[in-house]
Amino acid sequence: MSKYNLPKGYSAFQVLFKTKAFLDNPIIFMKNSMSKFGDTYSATIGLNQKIIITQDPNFISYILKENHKNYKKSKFLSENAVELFGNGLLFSNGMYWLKQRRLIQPGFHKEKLKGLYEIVINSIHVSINKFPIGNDIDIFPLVHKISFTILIKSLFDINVPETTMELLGNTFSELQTFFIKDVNKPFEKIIYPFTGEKKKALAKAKVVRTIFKDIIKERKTSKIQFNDLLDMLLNSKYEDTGLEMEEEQVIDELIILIFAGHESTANTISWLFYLIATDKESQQKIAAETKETTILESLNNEYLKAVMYEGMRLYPAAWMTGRETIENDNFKGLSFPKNTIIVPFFYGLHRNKTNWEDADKFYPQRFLNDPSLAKSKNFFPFGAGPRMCIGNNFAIAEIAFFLHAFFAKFTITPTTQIPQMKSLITLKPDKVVLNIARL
């Protein structure tokens, strides 16, 4: 008899027969499993790898906050990722992660980010002025490209050639696709030597690193001061040694900032456009606010914040995350061994009817009626605890500026197309087709 008390769930044998259903639509599979077993269930993969999936807010908080020292990024995910994307903040663990977090965190405080606002706003205005109007326009690739441009300009406040921008954008997309496949279909690793897929992916990762090396080399030889994120990384010094980061470390962090920041923000803006298009009242209120406030003031606009929070509640960019126990642990009657993978299921938590009234409805007013919801244990748009997304303030600013600039000039209406969720590393829409007209 096992000495651990794991929640009910799927045996290794059952997992074999349900793998396809999970890979076809992980969110639906996990929601259905929650309905079957409750807010927390387990699964056994392979010989004896235990996984616990949960949408229990207290359990999630325990893992990410109260007992975070007993949890690390899952080796199952991080080892695959480091090969492609480097050992940056998103995938590193232990003392190295803590050292890097302490070094980089000050550069993302709200006051520090104000220096980037001009770069972000200018990039948005240039892009918005080129935005197409008409019917049946898929805005997702447009928003995706704009968000990528904003991030690159914030990282490197220089004129990056269009061809380089396209190369970086396409390469990151291809690397993410390979990474997802690598994680979801681990048995295909045995054929990589024959297909050359892994070799091609590593070559693409090297291309990105070479581009960044060239930019850093140019920056170091320049005597010009730039108010961008690259200068922040290059000028940061470790408290204990007074030394700067090695070049490879800087590149690791640049890659992670793009990897984590670009997709998540582009997806969130696209989902928000879809939701706002289907809700005339929210669109009218946003348009009215743009007449009363400047784009900088949009950061403190309570209604705009409520709209953003509600969008991130319904379609959290980080729809789940993964942690691995360092030592045996227990929580409210459950007990599980070290190396157990715990998966906080944010999408399920955010739509749990037990904790949210009209959970599937887009209703921004809820965050105005009860401001405490934005800081509750039922809401994790950027994770929580020490590993909370370091770029959360930057993302909120970019989204607020984008919405203000767009709805000051355009109106949108829905079409018959309903976006389908693609549960990758982030929660992407397949497309968002809208009608766009000038005010």
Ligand code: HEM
Contents of the next structure:
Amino acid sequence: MSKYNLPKGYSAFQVLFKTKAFLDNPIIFMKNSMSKFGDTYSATIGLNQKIIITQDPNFISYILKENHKNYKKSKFLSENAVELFGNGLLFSNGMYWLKQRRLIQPGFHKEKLKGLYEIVINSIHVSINKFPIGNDIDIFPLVHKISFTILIKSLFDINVPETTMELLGNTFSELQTFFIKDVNKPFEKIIYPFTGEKKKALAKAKVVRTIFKDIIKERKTSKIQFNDLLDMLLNSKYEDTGLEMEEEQVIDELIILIFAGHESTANTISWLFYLIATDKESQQKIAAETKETTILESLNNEYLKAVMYEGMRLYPAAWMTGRETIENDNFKGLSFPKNTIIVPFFYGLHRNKTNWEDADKFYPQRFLNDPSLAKSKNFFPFGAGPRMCIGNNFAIAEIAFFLHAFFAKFTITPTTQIPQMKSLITLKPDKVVLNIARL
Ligand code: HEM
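I have the form predicted on its own already, so could you send the form predicted in complex with this ligand?
Starting with the chain above, the whole complex follows.
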């Protein structure tokens, strides 16, 4: 008998037969498993790797907040990621992570971000002016491209040539595709020396690093003062030594800001478009608020905020995350050994019927009726605890400005096509096909 009390779940043998169903649709698989076993279940992978998956708000909060010191980012994800994307905030651990987080955090405070709003807003206006109108338009690739441009502009407030922009965008998506495959099909690693896939991916990662290196080189010789995230990274100094980051560290963090910030925001905006298109009332209310406010003031638009929260509740771009126990731990009668991987399942948390009324319904008003919901343990769109999203204020501002600029000009209606969920690293819609008309 095991000396640990793990929750019920799948044995290593059962996992072998369930892997395909899991990979086909991880969210549905986890939801079904929870209907079978309850809000927390376990699985054993390989010889003895224990995994616990949970949508229990108290357990998630315990891991991410109350006992966060006993948890680190799981090796399973981060080892692969660091090779491709460098050792930036999202994947680093321990003292190195803490040092970097302390250094970078001030640049993302609300007050500091105000300096970036002009760049974000200008970039949004340029894109919205070119937004197509007509029927059956898949807005997903457009929103994806726009949000990439906004992020690159906020990182480097220079005119990055269109060709470089495209190269960066394509290289990033190729790297992400390889990364997902690498994580989902670890056994294929054996054939990499023959297919050369890994070598190609590493060469692509080098392309991105070289582009950033050139931009940094130019910046260091420039006499102009910029108000972008690159200047923030270059000028931040460690508290203890008073020194700046090494160039390679700056590049690591730039890459991670793009990796963590791009798809998550693009997916959130795309899901919001779909939800708003299907709910006339919310669109009318957003349009009414938009008329009364400037784009900058949209950050305080109460209804818009409720719509954003409700969209992120139903379709959290970060639909899950992963941690690994540093030492043996226990929680409410459960006990588990060190190196157990714990997966907080945010999608399940946000639709848990015990804690949310009409959990699957798009009902923004719930956040106005009870503002405490946005701060509760049942709602973690940006994670929780010390590793909570560093870019949350930036993301909220970008989404609010985008929606304000869009609904000042256009209306949208749904089509018969319902977006399907693709839960890879982030939760993305396969397509968001809408009818768009000018106001
Ligand atoms: C709607 C958009 C976004 C969502 C839903 C989101 C969600 C999250 C979540 C849930 C985490 C925590 C992951 C964990 O605990 O393992 C996280 C971390 C992070 N996010 Fe975001 N994010 C968004 C936008 C952004 C943006 C715009 C940036 C940067 C410009 C960004 C940068 C980061 C970074 C660097 C981390 C790692 C923080 C650390 O570990 O210290 N995110 N994000």
